[in-house]
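Next up: just one chain, as structure tokens, the form predicted on its own.
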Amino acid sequence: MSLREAPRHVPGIPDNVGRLPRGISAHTSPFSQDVRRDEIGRETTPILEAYSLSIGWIQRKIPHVLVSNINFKVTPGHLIALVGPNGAGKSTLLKTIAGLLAPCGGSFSISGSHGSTLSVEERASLLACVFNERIEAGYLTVGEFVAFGRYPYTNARNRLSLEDMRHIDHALELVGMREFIKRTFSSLSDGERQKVQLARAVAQDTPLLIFDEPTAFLDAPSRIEIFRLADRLIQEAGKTVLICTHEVDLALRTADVLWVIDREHRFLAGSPSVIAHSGAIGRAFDLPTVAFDPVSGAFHARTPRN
């Protein structure tokens, strides 16, 4: 059986390999000028798309490109999915996305409007960033630690509104984590704290969710749990979800859409069926020792030769 025809089923996960992403391509044609239609024909503007995209660092003034000709297209309410081996410019491209690096060339856009013109307010309002760094936030408790996702909203004085405080309990009851609100920061295991730096960017309220790897440091059962809540923010609070994982088998059942960064630094995007049977995962992945199955949807060892 194909991976198309008989994905793997991942217990709690629901199974998504072989439905085409809607609204998603990898069209070359100018973002500013293009508008979509949703199921029941309203104008729908891109959350995400690029253009010719260049990302990498930029020293001296002199551009160091990492990965090139970038291009996406995403309108909202969906789970992408970014893959790709460590260095390959994942967290780059995310960083870029979120504003902490410039693009090197080419262009982005969130919302319809310019990636690289937006000011930090306007950015906060559009995207909320999770990163993989480790938070030590002293003796703030969870809902003290939450409220920072309010901040963009607070008056001059960072006095939360009663408004804001129902955004707190609403993303805290979201991800499961409602009873913790007086616990502190400090006290939680690691996917505790996961989930309430989750909490934190859901409560920010914006349209677009980023998670740089909220996978790591977590045992099996809690990866799970996370690409569950990435399914729950889209599914029930409208959001549109990009989360780098190294979690390539749950990727694959969950996202609607994959991107892939290979070795070579070369950037695809498509439903994750055709990326799977593309050749883009073991151009990515594939060791010595190692290889993608695209019948299977999984890596296998590979057998000895003498």
Second form
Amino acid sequence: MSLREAPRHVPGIPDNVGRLPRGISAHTSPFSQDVRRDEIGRETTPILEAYSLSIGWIQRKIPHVLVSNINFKVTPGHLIALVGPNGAGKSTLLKTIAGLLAPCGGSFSISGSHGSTLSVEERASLLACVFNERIEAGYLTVGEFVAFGRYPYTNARNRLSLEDMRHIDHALELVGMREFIKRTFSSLSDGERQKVQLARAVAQDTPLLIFDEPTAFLDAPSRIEIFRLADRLIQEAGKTVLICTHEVDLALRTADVLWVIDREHRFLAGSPSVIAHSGAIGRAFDLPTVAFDPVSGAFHARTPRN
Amino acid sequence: MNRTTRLIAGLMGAAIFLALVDLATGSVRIPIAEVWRALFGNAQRPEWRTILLVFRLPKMLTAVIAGASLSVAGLVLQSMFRNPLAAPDSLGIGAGASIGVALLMFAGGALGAVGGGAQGVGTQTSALLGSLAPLGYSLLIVAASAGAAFVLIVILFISRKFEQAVTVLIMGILVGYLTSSFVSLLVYFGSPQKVQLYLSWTYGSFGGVRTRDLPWMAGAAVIGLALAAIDIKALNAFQIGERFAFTIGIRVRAARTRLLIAAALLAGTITAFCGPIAFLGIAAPYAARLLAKSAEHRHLLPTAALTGICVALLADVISSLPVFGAVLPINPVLALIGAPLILSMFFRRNDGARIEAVA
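Take the protein just shown as the form predicted on its own and give its structure as the form predicted in complex with its partner chain.
Next comes the full complex, this chain leading.
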């Protein structure tokens, strides 16, 4: 049921490796700074790594922990799907990784650099984020919007170099929106806006991309298209994509790594199939009226029994 | 030559034309052709040169500096707060300057601002300034700047404390209400003569700035404009959101602080020298956005500055038309010509982006 057009084929590695829990390993030590490689020479320095991270918010210097004891380690080139019920802490985790919230405890690293020591500029060259926000900017064109992705690279006068233009073109090409470059952003449909937002993140040319519920407000074909796009980014450019989503079935079918935050604010990372069959998704989401079926990978209403 | 270059060239031409018309207009009519010659030595009549150099040139330059400064201050605040209602005035910066002036006039009784009698409304400001001179005039500017700076510091403190720009805007409006109610209490208990003087300051005037004060005003304006120009990228990104700006590598708080200082310096200085001229700071940036049809501040900043200059010059020309028998105060003239102008721009454009353009 994979959405991939072609299986990821790595010479010397059997194809079915693609569905194994790659990029995950048991956690024993804090981040290693050295560049590690696997047996065929691929770089395996974790792009994202957390060590007993706790997240939440800090109000009047008192931390309010939402999720604690988060551990993960992900090597580059994977699709990570973050799922969980509303209010579990998904957005809080994304914001913490994006540097918008300070961690309440523990630590995390992006590409080997400690999360809390990254400068604003360094962070912008390591990860690009698309958060759900209403964008109203009148005459802003699609091209100008995607050019925001080049901000970490342009000078104060915001002159685009030829290379910047190439990145913008390529990013729009990738999402199939190149002919929209002169259109105003406000004239686009929700689906088109979402694709242009993703193109903006791609233009930022970072190894890690974070999409916060990119499929909200979209129709079913557009949702699948967004996941297909994420997959292309991984296949063609070797990016790591972290998607926070409510599309549990899509996530199960496409993601390499699944992160789950359940109703009790517990964090769990693993391969989608293992997690699905372990019943963890059911535990995270199940309500008296709705249950998750690990076989079909979908939710269904519980049939009332007497 | 692209659209923006043409627009800026056109606006520059309009500004130069209006500047010459402004120099030619007044109770003594000087033909436009003669203005140039009179300025550079061989005037047909020697008194024209005096009129131009002593009265009209400083007034014209004041209008130019005020127009550019207030318009850019308004543009900066509108983009930063993503709100078309954000203006130097709604942030209480104008009210802060007023409080300084009101305190000086009403509480500083020792200065005894002796009214200049019943002259034309426009000349009353100069009469007031004259009566306070030489010490009082500088004091007026110091008082207005200090008032604007005080409000700015409160707003900056608020903006450090609160993350969201809208919160800062609402707090700014509240601070503005506080200061203006304090001013209205001062006015309520003030003597009629002082109230009259204070009111004439609130009418606004480009004519009260002396030639030797122009460099100070111009210097403050240049610093403010330069500060705004440094943060073109931040202004562009703030239009989308502050969180967005952060994720593309902009140091949000530092940029916001610089931009607030720029806006307050621009608006505070002009309010100090010319009185509270609210309309320019709200209307000129709207007009600039509608003209430039762009969300890129590399284009919007010069367009807004030039639009502000043109509007200020046009208002000054109309206020000094000899048919009125006196120089009209600048604030009512600005609103009378400006509001219909902007309204007509909104109605003429049917491209669907009219309201959203400034929202």
